[in-house]
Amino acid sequence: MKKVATIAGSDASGGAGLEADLKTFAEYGVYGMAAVTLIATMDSSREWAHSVFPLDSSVLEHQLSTIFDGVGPDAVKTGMLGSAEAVSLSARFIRAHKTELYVLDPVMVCKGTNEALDPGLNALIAEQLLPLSLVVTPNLFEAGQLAGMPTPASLEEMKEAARRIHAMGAKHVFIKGGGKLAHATAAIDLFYDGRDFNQVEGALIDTRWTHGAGCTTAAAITAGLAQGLEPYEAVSRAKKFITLSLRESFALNAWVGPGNPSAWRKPFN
């Protein structure tokens, strides 16, 4: 069985972060491991306001040693890192173990916001982790932040962002546009390998319950790579996976709802 690791934050509500990653790994049939970088909580008395609690760097280092030195992952994904120490430690272990199948999900915002959590930390991610990645999976806001340009609002702007991000060292760029482009009639993402652009389209799912969709997509790509898929194949399969998941998304409470990662079983039954 392929062994896949996520280095990410824990979402106490279970919809995003490493919880979403591990659920996705299980659906793909790979063995999941997790190094916890931080714990994210939500306050029901304050309209689901988020709080973030980074773990001590020594705790993270011991987790990474367990995963990399003690087991040896076939593929690795990073999500919300939360501190400069977490970025540097992740980069150190990925480099030391020559991890080729590495997916960078450059989490820069919490769901529902459009302001970078920490611009300095984002710059460090671009400097230390982006050049190590086989695939980087920003959403539109994150693509703009990485590329040093306004948030893309059109397909051409997505292409420009992808060119810039690829030039910074990422081998493959997958920008998640979804239904946020103007006049979108489909969920449009963009894949770029440094030479060719490929639009990756799926049905536009009419739902507000999309908590953890980005984490799930990146985790699906990571699992696909571990199973031997080429980057574009892994991205295409992950797109189908998240589309089916969102088609069966549901309300967790009054504020948030995730997709259903087990939804893809049904077409194959």
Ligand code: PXL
The other form holds:
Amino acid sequence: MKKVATIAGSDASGGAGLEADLKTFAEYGVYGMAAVTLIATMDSSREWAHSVFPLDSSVLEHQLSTIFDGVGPDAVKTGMLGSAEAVSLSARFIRAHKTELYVLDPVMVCKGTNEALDPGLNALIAEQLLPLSLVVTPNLFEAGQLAGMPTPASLEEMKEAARRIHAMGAKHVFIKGGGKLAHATAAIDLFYDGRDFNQVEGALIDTRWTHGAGCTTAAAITAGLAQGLEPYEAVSRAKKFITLSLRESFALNAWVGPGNPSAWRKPFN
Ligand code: PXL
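Given the form predicted alone above, I would also like to look at the protein as it appears in the form predicted in complex with the ligand.
All chains and molecules follow, beginning with the one already shown.
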């Protein structure tokens, strides 16, 4: 069984973060491990306002040692890191263990929260983790931030961001969220390997319950890579996985709702 690790925050509501990653890993049939960087909680008496509780970096270091020195993951994903220490510790372990199948999900802010954007931390992620990544999976906002340009608003701007991010050291760039472009009639994501652009298309699903969709997509790519898929194949399969998941998305309460990561098990899929 392939062994896959996520280095990410815990989302106490279960829809995003390492909870989404582990559910996705289980659906793919890989063995999941998690190093927790922080714990995110949500307050139902304050319109689902998020609080973030970082863990001490020595706790993260012990978890990374358990996973990397003690087990040896076939593939690794990073999600919400939350601190400079978490970025540099992740980079240190990925480098020391020569982890080739590494997916960087450059989580910058949670959707629907007022959590502050931290440009210093994002610069550190770009400098230390981007060059180690086999695939980086920014959404439109994150792609703009990484590339040093406004949030892409057209396919051409997505291509420009992908070129810039590739030049910064990522081997493959997968920009998610093309369904958010003006007049989109399909959810068109963009894959770039440094030579060719490929549009990865799925049905545009009209739902506000998309909590954890980014985490789930990156986790699915990581699991697919561990199972031997080439990056483009892993991205294409992940796109199918998230599309089916979002087709069965549901509300947890008035504020938040995730997809259903088990949706693709159904025989009619
Ligand atoms: O969806 C981004 C995200 C990632 N990681 C954690 C989160 C969230 C959003 O809520 O809580 C831990």
